[in-house]
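Starting off, we have a lone chain in the form predicted on its own, written out as structure tokens.
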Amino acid sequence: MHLSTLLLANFRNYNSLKLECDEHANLFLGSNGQGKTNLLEAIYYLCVARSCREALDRDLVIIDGDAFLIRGSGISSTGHDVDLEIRYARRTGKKVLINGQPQRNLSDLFGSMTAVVMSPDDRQIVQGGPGCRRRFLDIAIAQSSPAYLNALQDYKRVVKQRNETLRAHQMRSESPADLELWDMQLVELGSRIVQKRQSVVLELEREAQSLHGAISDDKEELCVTYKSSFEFGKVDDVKAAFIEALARSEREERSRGLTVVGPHRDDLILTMNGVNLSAYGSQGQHKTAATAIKLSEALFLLHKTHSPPLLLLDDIFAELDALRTTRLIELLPVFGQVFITAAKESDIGAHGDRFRRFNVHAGQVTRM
């Protein structure tokens, strides 16, 4: 799977382009604020339809535009022609084409091309609140399944529902009756992406643990476990356990309004040396942790769709030292292509006729 040629219309500080990619190995070098970050977002959000940065649609949009344009073309993870075109409208909302066909859903893209973008930001992962590290297990599940979006959705529409009938019923004594039909669709849902949440750590475990010793010399080990809302013994039980959680909640339940069990309160544990990384470690553990854990993502959408992902590297060689740049680097290849920003050439050492170059400057890019 590769990216071939991006093309760029009023989107953020790009009023027009036309990017030619190399198969293998692309870096952007530019001072900061010239739209290096801004070129990885569009080729995150070409293939997962939202942005990297967490960005609202309409903020995306160039200064006084209506409307922006994302359009690539290449090969995609099944090994075929692909041409991938996303625009966005203030006043119609977004569409999605694939081949020239708009399609109903934007669940419908994902899998046509994979991403996995790293930038400093990702201490969020290990420093931030449970809702960073279920955000980024989903986005890399479902990259892979588009039946597990469709369910995230599907589970997050009956939390609402359900939240409303909550609240609704505060006022009364008796049990709302018209709960049990939410309560149903809740653990079938629920419980379908605790299971597959479970599985797929345990994958990223294995690959973050190897990727860690191999950034930080084996010399610490990282481990990566999954915390549900509530026990449960083998995977089989999820959802017999989900009913009795729900069951010990409901009065908690009923006096706040809210579902308090459930995937949406789950978390990723991440532990070096047996140590909690969120509560403890230092600037560099974390750092080394993040970029292990996103490797394994990488690494998991390859395993899963037989493709390597594009890989997206937003400015963290500046961070890394020497030792850690090169072999994070001599790791590369085995991503697939890759797409990096610096703001200068030394900042991936010695490395620098490895890729194709290019110059970002106020939102042109030009071939060095």
The other form holds:
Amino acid sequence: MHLSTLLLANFRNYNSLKLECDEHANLFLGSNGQGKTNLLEAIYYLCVARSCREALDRDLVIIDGDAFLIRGSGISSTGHDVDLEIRYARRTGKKVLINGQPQRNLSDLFGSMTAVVMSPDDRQIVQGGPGCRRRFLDIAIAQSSPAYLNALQDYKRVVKQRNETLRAHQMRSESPADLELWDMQLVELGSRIVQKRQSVVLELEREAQSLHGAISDDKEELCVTYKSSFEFGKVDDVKAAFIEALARSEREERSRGLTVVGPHRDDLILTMNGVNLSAYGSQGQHKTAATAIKLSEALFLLHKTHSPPLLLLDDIFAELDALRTTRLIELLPVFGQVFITAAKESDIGAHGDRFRRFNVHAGQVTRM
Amino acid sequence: MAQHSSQAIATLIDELARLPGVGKKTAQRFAFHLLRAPGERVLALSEAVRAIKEKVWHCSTCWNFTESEICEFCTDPRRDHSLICVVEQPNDVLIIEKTGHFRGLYHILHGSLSPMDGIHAEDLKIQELVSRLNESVREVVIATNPNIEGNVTAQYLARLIKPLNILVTRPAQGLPMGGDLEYADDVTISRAFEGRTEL
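Provide the structure of the form predicted together with its partner chain, given the form predicted on its own shown above.
Entire complex below, previous chain first.
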């Protein structure tokens, strides 16, 4: 899989841009605020129809504009020629076209091309709240299994409906007959999500452990475990355990009007030599762990879809020491097509000549 | 906002713009089209619009739209009165009728259970359905939409109706005709396999 051309119109600070990408390695150089990250954001957006910086769609439109367009052509994860296009207009919202055909659901886009973006913000996976880790996990799974995204969206809807039902019962104090119906949907969808996440975390952990050793000399062992909001033994027991957990928390749920167990309350626990990283790790440990985990997402997608995802590295080398930079650059060929941004070429050591180099200045990109 | 030379035109544009899928610009186009159109056509349109409010109401049995007390489906002796198909909207009846395959009666709920939109059981025509179910009714087909809310509504109805010893069914869910297996999602495929039939 790779992206051969990228076309932008009225996206962030790009009025109009046409870019011919190298099949393997692309390096975007330029000082801050010129639009390097916006380029990676556009490529990411083309793969998953959302911003990697959690920006709202309307904020991606150029200042004083009404609409933006991102179009890219290349080879899809299934090895076919593909032309992806996303149009957004403030008035009419988002439209996805694959090979010129409008798609009914945004989820139809998932999997055509996959992308993993790495940036200094990845530390949030270690340092941020459970929501950051669930988001990381969900995007990794959704890109390899579009049906997961549908189940997740349905699940979130069921949680809302169920919460509303719980609140309605607080006010009207009638028998919770319909609550049981929402419970059935909650358990059905929720169990599928928990099972899928559990199995993916095992794969991610395996990849992360080997990567962690490859990019650092640390002899410490990185462990990633899925923490469900309810305990279960075997994967087959998830449904029964979920039902039991719901029964146990009935009183709390009724008084709070909230669904308190389920995958929307789950978390990933990261430990180094058995010590919880989020609570105790050093800044350096956080950085290496975050890098290993994000790269493990890329390896996971590579093994799942048999095609390496687009790897978007946003200014991550400035933070790494020379040894780690070299090791990471040496790992890159495993990943297929790579897009890197850096303020100056020295940030990536003496490896610049491996890349097709572009200069980014005030929304203009020129080949160097 | 543009100022119109006539209050009547401005009012018409405002009213047209309330229609689903019609924005300000389309509403203006419609309004100026009507201004140019022959008088009798415009009057025919306004009569047609007025008539749906003066002549059309709900069938007191199935809650479909009708111009009589009871609709033409419910009074048709050639239809199977022991079979009732439950749908969410009147529009769903048109879709099922187009196939010509279903010869029973209908019941329109006018929505599906959706607490987050403030729609609870008592807001739907559920009590009206239950009161229709006498001993001559053999089967109820619940054809609510195959989404979260439609499924929950179907379950809710099944619980109410089954104790009355009436067969409750749901249309099969599965692969679309002319579709490729390759493009169907996991859920659709597993549903289709659960509901497989013998050849």
